[in-house]
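There is one chain below, alone, in structure tokens, taken in the form predicted on its own.
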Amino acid sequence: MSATTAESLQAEVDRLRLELQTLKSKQGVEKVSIGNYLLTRLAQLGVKSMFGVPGDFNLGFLDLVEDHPDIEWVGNCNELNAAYAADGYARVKNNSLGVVTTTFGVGELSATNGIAGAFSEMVPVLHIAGVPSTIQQKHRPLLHHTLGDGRYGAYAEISKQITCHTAWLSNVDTAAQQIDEAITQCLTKTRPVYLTLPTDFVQEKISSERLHIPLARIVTQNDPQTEEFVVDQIERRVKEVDGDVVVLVDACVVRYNVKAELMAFLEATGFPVYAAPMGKSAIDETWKRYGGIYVGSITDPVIKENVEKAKLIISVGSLKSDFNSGNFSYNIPTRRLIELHSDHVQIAYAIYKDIGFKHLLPKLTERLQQFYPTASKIPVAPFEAKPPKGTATAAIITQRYFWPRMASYFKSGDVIVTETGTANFGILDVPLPPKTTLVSQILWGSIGWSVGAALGVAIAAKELGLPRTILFVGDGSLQLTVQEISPMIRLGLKPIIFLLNNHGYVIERTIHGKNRKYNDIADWKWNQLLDTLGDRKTETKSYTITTPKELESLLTDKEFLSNKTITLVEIIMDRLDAPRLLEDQVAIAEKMAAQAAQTEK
């Protein structure tokens, strides 16, 4: 029996034990408050930090949070940033989740954009909303933070659109079961859930018996006969093409925690492997069989040819959004494609539902390792940084120089956060060291997300003993969520913030309105920012870099590399300069739009 199968069986046993426990009498069992029951469940799953903003409907619960021995309260500057931080935290803490706590109405609605982004990007975030007491909900007085029409459940209805599960606590006897179900759904579906906590339920006592049974992600077992048939079909297809196979890795490999199973598959088969943008860092990019990033028609020509000439492509965890697929420009015919997903497999035009890759990959590994002698000889061009000639001696820093140059700055174990915009595109051509984690929001794409996320990432990285958190963010994006640098300083975190100052929204200028005023912003005194947002006692460092020569000097400076303090590095760039992939993405989008318009005529 594989380790994956054993884990799944244990999770199912625990789930059944919980169901049986619900039916049993709780007489004589030690009691615990509902608030502490919830906190114990979170602590059991490795949650050590909770994000949010205090409000009068969650203050009683926050007393318990502050007094809890294993969970720290991280006070954010606003609820939107708190949701972003919980998102970032969850992406780094595998098999755990991010938690954001808000107050009724005004607080929870402020967090909505962040929760929606976590839903879109498949990130497990638990949103706890402190709500009025059950008595107030019953009689519906005209309370503050309501809409003034007695609809106390209106905000929960909104949350249903951007979460996979909603738990409205209204019965003490079922509270524990509802909490467990909400957390399990969050882990299993890797999407946000919404949980209300009435003020009068926080201290209500319930049985602690269920706490002896752990919660975990439930991975459904594949039907044995269907799975065996699928394995046979895939083996047959690989034999038909004499092992001429390329593997394409995408976002869901990370989201559904199958990195270990996938790496075992790749090592055993020797198949070349490439990644989509949202799958970057899912595979060790220094591995000899890794070839780089595939983004449809805007891919580097060598990578594009190597992927598209393969007789068979096995795609794992694909998520074909516009920015993740070169504006839907994959040149891979369906008849040459096999897709492995968390809940189904597609072989050419045939779809096999309820066959997930978590259990399928180990079986494919056993069956397809026979092709290693052939597959391992398929050439893979090294994935290397390629700075254009002459840019290191130029008078200004360009995107084409900056990103390849940063490749040698990164270290094993780094957690890198990139902002929606130039950073998301620029980082794609940069090979990353082993055990590096890239955190980005390519699908939802909310500008400013990276700053709040970087707070959660830095806290999670510190909890895991990871050495550095590095944030790349544009000046326009930073102005949206800049407040969250303040808790970074307050908590003694030491991220390195590379601020790309191009005097406005370059991604928008690239798309439309190069010289329009709506894409311009105020040019802040960025080298004074950390002092302004700091606590008057924590040391900070700030630099302004204008030329490649200055950047070269900084990246070799021992004081800078010591990472003793939170650091901001302002990189001055031209207001119209954009990474190659961003320019190509916009160009192909414009071309497709023109073709579609012509077709409609």
Second form
Protein chains: 2
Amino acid sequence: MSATTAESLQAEVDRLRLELQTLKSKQGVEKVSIGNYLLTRLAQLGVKSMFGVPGDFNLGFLDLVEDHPDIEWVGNCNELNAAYAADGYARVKNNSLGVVTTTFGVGELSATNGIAGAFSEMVPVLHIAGVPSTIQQKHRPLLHHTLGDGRYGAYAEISKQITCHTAWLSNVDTAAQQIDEAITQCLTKTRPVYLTLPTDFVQEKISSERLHIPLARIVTQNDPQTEEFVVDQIERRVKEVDGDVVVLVDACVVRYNVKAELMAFLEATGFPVYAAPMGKSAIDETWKRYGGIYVGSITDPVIKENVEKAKLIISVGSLKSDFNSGNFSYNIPTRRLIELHSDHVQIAYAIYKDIGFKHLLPKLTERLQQFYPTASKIPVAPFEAKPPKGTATAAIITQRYFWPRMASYFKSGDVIVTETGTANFGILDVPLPPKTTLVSQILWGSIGWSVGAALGVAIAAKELGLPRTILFVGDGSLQLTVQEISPMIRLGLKPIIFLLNNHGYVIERTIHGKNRKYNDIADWKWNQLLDTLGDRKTETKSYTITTPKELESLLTDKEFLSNKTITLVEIIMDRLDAPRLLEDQVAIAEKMAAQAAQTEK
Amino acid sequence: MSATTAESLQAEVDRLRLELQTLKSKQGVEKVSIGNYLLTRLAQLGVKSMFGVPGDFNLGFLDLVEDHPDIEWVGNCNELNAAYAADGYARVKNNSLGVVTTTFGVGELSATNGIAGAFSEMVPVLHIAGVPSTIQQKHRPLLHHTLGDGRYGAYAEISKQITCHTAWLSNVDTAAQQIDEAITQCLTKTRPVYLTLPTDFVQEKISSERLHIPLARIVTQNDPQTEEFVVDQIERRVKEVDGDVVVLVDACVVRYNVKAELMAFLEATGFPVYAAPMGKSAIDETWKRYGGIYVGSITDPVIKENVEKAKLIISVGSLKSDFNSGNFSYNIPTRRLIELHSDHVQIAYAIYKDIGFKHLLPKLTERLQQFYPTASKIPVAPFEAKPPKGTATAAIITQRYFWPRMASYFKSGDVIVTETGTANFGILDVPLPPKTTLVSQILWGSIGWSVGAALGVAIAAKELGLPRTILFVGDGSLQLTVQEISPMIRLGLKPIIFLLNNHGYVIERTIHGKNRKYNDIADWKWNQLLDTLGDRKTETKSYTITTPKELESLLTDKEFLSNKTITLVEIIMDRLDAPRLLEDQVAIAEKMAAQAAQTEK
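Same protein, different form: I have the form predicted on its own, so give me the form predicted together with another copy of the chain.
The complete assembly is shown below, putting the previous chain first.
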């Protein structure tokens, strides 16, 4: 018997033993290793895929991951991309979390930007860092991957700035408790958590008793008296305006998972509803009372008037970042505003602490459905998109043509990922079919994020039975994280990647340096990319599209629509062409910055 | 006149004005913008290339960089790679520094691992982060690229953990002073420094007076009395052992730039000299008294005996990290050891603070040259490398064949970059020609580093007139940072990239999980890579080599040797083949970890 065969058999024996142990530990019969305790917790919460890169301080743990019956190890090409993938995964798998495993120092620090993005955008990502053994931590030798000065705790200090909780495992007896606390914090605060796993703890045995009690996202009940008072106040305000209300949906509706509660509220009350950019796709965009995107003073004029003329605006899960609010240009006086948040309510100037929308919304639905007869008659202009006249026959594909044209390409169940850059702005004017999910990173806005995220999204979508993942990314952004296309191919995923090739950073050109060289990038042979980064086995398809006519024929081509392989569609665009909303956003930001500078003087 | 032409002309006008202003400011005639003050300082120190990625908080500054007559902007593909490139650049440009410019949050945090690596390995990298205007910093609006909670200072807190100095510009009047302090700290401590540049400060005018006084690396003079005492002590010790001394060269000889002083010392005294892995190429490896690499108990037996039998070992610039010392297995009793460091000396157990080797070495040279007659007769086995018998005719290229074979490929003036992984170990047994530079990252050991670093190295080498940059990297590592090949092509650089394709992470396989899937990666079409990531204009060449015979014929091929284009040579190797030193390193680390665990119990 060859050494390799023996090793393979041994690996299978280990795998079966672990499977047995996992089952036994479920019944509380015996002890469980800390590594498997952690994995069982994650599996209980629906984690089926974990992201990361191997490194010598996490290899022992990866044995357990690879052998776990319910969890797949997704080897990423680098740690930043892995963090992005965990972020994308968490966004699609509601009430679960994304997990990224890295190695001490070099690995974990490469993920910093990805974890910070998940913090900023409120995405539950658990970052497991494989760290030196507790013995090494005690003596702190000059190991590789250290800063050379014995500061073994420096990386945890870094993580503290960008996570809501850090758990440094150093005591076997409290490990289970620390793990449970870390996961619960991650879910409940929907922010990243940092957890260290020393190499010698992976196989340490602990009681599996706690595993009988599942962990869950805790949404605190509202104080009944305060809640009752708030409901009364809101009812009074709605009465005063005779039901002339508009609802604004924003990011936290998605992040704190109140989509169902909100939809019930909208159906019962008939209030017209609009979305901020970060709230797009939070509710069905074909809902008859849905009117499109409100983004302050750069909103489409008809929508702007419809929102701003309402006597009362109920904003749900609002997050007023610059790019999400037309550079803070909401024209809605506070006295006409009610804000429902995950942890408080604000009615005009009055703040009600600890009243969260999850439990409040059903009560508001009950109380405010009386206004349906009036509210449901407030007109809502249909939210449609058609390519402007002439753009479909032009010689080049323009942003003004492209996005409305894509509307009819989308199908129910699609998961659409848009990159920071032109795509994040272009998609806003496109109505999406029911049950589509839009995944974007508007607040953090890290270029390249969408590629790593799309990997996690595609895996999550597959787990949930959602057929298509569609990515829109520019050439400037794709180059940052391009290697993450490789795991997509290796895993047999079939995302459709629309690569908007405008030869550089168009979002930057729109902001500053229109003809500057620093905004240019090399013109890669994009249509060779899938073939080069593939695994020599999996089939891939690439297209280069230069005219609207070619795009039209592609989008109606049966083979293309059959989506049998991962596909890259390179769309050639002009180097200065930007979506209207991006141009308006930049113009208003410049104007307001100039005013602010004037005021300071 | 078209808008584009007008803009181009305007850009040229701006450029000329800036050039004029730069000249005038050199004469102290007028004020200078803070942005140009910073650039003038960098140019004075020999910085000719700057690395980074554009982002909306640094675009204004990039205008100045692009227009600067003496500095080139190198647009990297992502910020981690940019930090790696700045690190590589700084390592080759002695007494200068590497500079990386990123944007607020998303950009700067992507560079975290690269900056931490420069800290760990003592490389002077200045990290300039373009940050929001001072007005925005005062009011802290919910801008994109923020954490969403108003903590504008969080990224600086992160940087504090991995830099030796942070400068947060917030006052125009002290900006010049802060910039000077930041650069001086970077040079003097040879560690990264973090400097923020608010968008509204870039064009703020300040006095150019300070620019008349150049900045420099400050090496503090030793206290003459202590120094005299130390020299006496060392002379006494050398006398006691009748000049039976061996010198060990290590990392800090390179980092603190005492190569010339050390060589003079070696020539004058005739002491035999060996190098630790991180000290390799610090002195000419063809020097008749040079005997090869000492790395504790895994050293080649002949070298090991020659070093350890010496009655006195003078170690210069030692850095005893695990991978640099055979897992801390030096067999040299402290009583037989003298350590010279950048900031202290240790003789047996006595420590002499604030006595640095830069000024000490010349004095030791003078005092110890008396021992030349004896010392120069201590035998040193010639340091040679030949492929073991049979390996050159084998069907596959092995590590044991490959590295010795490369010895005769190298030429004087080569700059060789080796990746963490098999390459860092394989190169150790290869004697290098005079005036070659070996660049590697043995302490920090971040996989993928060598690719970004090679870009910076190739640029620095070009600036210094060094003809060839040669990179050795494995497929597992290359995938992390692969896009950085693109700027190499765009800039017309011609590195020779030896890609050791062993289908995964061999360093990890050697450590743990020999047949684990998590150590495998997808089998890219590596020989298409240069063509795909190129710019459609620049010529590239790629080879796939599977046998020693093919390699032999390539390495003697005139066209290949003419090095007219960037070249990738894919070397197919077995998935478990590792250099001897790597295998020994892993074995000894395992053994010692087991002993340590036993001791703790």
